[in-house]
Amino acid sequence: MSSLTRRGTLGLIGAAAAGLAAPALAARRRVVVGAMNLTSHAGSFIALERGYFADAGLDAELKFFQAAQPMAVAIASRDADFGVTAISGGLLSLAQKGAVKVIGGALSEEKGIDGQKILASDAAFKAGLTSPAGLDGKRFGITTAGSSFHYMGARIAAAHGGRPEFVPLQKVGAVIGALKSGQIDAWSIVPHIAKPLAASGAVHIIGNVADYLPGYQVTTVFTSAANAGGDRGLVEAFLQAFSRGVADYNAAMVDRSAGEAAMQAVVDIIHKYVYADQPREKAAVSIINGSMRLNEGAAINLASVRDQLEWFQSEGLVDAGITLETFLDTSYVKVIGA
């Protein structure tokens, strides 16, 4: 124990507290973390900035994408070698081509938490799109197909026995343009950039996605599956550091347990990669408003999991061969939901 700060003995004791056992330290190794400009994406960024990443032996450095596809191929190539984001099409095909493994989670919905909002153009709205039940037909956006989108704008609409027009569009940035203009008639997203588009009259919420889906597992987080087969030290290292970080966010932001100051801690720590082009006051409303649980300890909710690989099994996106064990590997996070 000699050889260890202080600082890196009570990383191992925040391991333990965060569920999870505590991982040898890694020595010093780089990492990329993909990452979005997302509060969900929080766990990375606080790991990143209060030096968890490092505690853990970690030289981590954030990459950013702009959808959930091309941070899955970048983890494939090895440009990245963790990611948080929604389960798609494409990473399932990549792990069935045995490339990536999901080892845990990260975003999900929660009863009694503001979660995801269903959006509608204000021209869909004004035309009577009001609620979800009008949904079948309408032009929804999504990043492209076989993306988280993709599968909660079906499944909500599926509610009501209809079917959407999918519009694939690459980007969030791209999908946001779209529905304010009213060249799509709606979308899903996350309450910290779904009330902001509300409050300036260019969108309407008209539903809410927890009420379709409960308990979501909405973003997971993956690695190679060289790293989770392979290198047990490392991934237990960054899901120690990322851990902490989700505890952070929750103590803070979710749950309030923190108290003010620890509150605004955070929400400097997000502002420096969500809004980051707002003013922190301007900034700070839609980061706190927009809080949704993250998985303590990274545990995955299976049942999510298991509906959204038979969703795109049922829709031929991808093979009918692939089971759970195909993508994901339990051995590193508590199950839930199962």
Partner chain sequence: MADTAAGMAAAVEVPFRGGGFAPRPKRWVGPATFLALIALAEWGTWAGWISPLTLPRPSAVVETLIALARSGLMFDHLLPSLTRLAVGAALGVGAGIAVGVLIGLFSHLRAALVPLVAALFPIPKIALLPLFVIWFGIDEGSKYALIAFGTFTPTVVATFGAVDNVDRSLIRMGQSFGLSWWSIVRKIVLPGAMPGILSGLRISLAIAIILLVAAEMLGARYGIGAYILEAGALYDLERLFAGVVILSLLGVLTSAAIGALERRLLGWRG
The other form holds:
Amino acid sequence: MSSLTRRGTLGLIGAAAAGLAAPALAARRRVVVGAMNLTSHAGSFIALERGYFADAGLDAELKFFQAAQPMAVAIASRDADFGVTAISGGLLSLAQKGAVKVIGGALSEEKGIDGQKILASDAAFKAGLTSPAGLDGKRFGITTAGSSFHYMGARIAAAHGGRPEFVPLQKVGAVIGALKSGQIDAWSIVPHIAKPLAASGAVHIIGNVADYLPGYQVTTVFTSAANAGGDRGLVEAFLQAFSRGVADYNAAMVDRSAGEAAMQAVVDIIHKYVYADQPREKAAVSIINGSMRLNEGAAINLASVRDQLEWFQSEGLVDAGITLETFLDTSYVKVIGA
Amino acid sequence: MDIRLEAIGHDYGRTEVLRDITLDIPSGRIVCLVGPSGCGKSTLLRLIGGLERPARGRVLMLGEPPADCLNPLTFVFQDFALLPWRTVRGNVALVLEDHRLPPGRMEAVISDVLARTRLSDFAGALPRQLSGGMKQRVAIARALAVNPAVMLMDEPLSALDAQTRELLMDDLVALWTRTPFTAVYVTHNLAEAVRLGHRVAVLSRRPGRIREVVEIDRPLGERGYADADLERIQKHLWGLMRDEARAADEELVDG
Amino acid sequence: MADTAAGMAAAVEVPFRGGGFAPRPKRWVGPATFLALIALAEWGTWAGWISPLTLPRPSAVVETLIALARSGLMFDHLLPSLTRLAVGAALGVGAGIAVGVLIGLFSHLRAALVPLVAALFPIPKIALLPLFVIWFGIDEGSKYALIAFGTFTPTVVATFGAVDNVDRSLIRMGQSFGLSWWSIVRKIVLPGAMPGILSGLRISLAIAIILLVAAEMLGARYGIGAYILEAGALYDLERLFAGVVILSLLGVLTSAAIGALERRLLGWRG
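Switch from the form predicted alone, shown above, to the form predicted together with its partner chain and output its structure.
Every component of the complex follows; first up is the chain already shown.
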């Protein structure tokens, strides 16, 4: 009897606490979260499916994009509120125009955890491209100039004093096709795409991105400059919910500390959005293969972000006048690697 | 060279357009074909010229064409059929270019026929710059250039106004008088027929048959504007044609 | 008399009903519209009621163009693009005219090819680009192929339509003078079809310029299309618009070139 009462009381207190943590529980704020069908967006998927957004007082809706570029533009045009995307020349340029602001980190490379892979086409591999040391003068696939692929390829090759020829192909699908048919020699991509490709024998994994760019901040969380500057409550609520999704993901998929059942539960959630056209068993392999660290608490690696900015500027891809402060608002999350 | 038509008959689909036409076209003579519209006279001309194949009967060429004849059966069309992108000279040259004439010969022929049709001053003009009468003179010059054995003239003056028609008839008479040529001359205009024809064949309405062949003996050069004999012949021809023309006019086009 | 008075009273001038429907050239209106819009954009971006996210400042676009020309990069981008346009369009238009003439002349070919061309025409050529990359390689081959294929079908349709419209009486005239088949094609059919072929060429070349950007989507580092795509990816609106201005100028220039060709080849139309 008393135990029942106590539990009821605890429940009441818990609900009250949640209510306090989430501003304006009565009228939940509508937010549109930009997403892509990639495991790196798992933080958003889990936060939505497990009601973390609702807990934070947000009525969240996922809006899907085929590429990072239109997502950034949608946030600039206020058609979406939050997004997760790689740092690219386009994102920096939009930030410079006062449209978007990076507020946290998402996907990052971590030594010891399977991360992005460096790939070589079968033809190039047979001709001797068996390690990133041979990238000089090779045809390296990128989506567009100023994309994260461009940055990775240049930095990895430069580590060996090389300079590849970059071939813009606009879409990831086109890069995959070009790599399989040997039209390009090399590429780098997240493991859940890299591993099945390598398994088919059409391409070969010749290195890990993490070995060249440890702590590489691959994707970041961003929002419109207006939200970042003028609506702290909204941004904090989003980051809180997003971070809970990230924590679940890391525990289940990266650290595997939550047990097999938790992992399968997270796979189920992700499978709704990633490889949804494939059967569960097949998709699960890719999803598990592709697990990469998401920054705990949406922390952001400042050293990596600075390196990326400097590289984009040195290549003349973005204005030399852009500073970290132009596009980064570090007041929301923990900064690492500074 | 003479032309002989032997029992020519022709159909378009299930419609019989010509029936049992037998006619001689003697060398050096102009034979006019007259008849109501739709009687098949233009069809007959195309059969003679080999642009269509007769369903029945045959068209015979008797004797050899002149030695320097490049195109024995040569048409002059009602709509002139000049290439608008070629000059007067170029239009005449067109019909000579395929014949690999000795050097200088082509230029000589062109100059000659342009002089005969009084077009020498307009050799460089484009068809759009010419009047209707001049266009038809270019077409005649082009026909003369190949030195035809027989000229097949398909209502050559019908697209022209009355005055131009008179002038051009004078030109044709002058041309024939200087160098007699053989011609089959299709017209629905009886005045033209009695002015230019040595022999006038009157066709009935469809299916076209020969109603009568009228010989006109008076030399072309002596046929004046208001000649009583010619008036009489023209009246006679009109008498032959009138009922046919009226009946033809009242037929449904597809009937 | 009353007659006259009545006549006077009833006299009404005939109302004019014949105006309009006759476009007259107004030389200055076109450029003035352009200038007014540009001035408006300049003012708006300068005053701030057009955000830099919406539209670049026109003067900044001009500066970008000048910088592009000064650095020599303009040439680096123009040369490959012009080569791709020239080679691709020459292949497509040449093959298109040849096939169009053949369709116009031979009934069997017409029966065989017209449905095929009708099937090819509506295919978005951009969708075939990955296929072309496999067939012709990621370098110039696939770019030539895309532009050639894109210009081929409209040229075929324009050409066989033009051949169909050649005055049959001219062809019959050629036959009646015993001209060889080849002479009739060369001297009567082709010149007669030229007006239609040239107006088809106008459309084909505009399509070629549109496809240039698509062709440079895959694997091109230099070229006006690649330049525009890169500017779009970097969200660099000044460069994006600078590239678009170059494409527009290219369009105006090709149109003027065809105009000159028409005046030269079709002068006989007067």
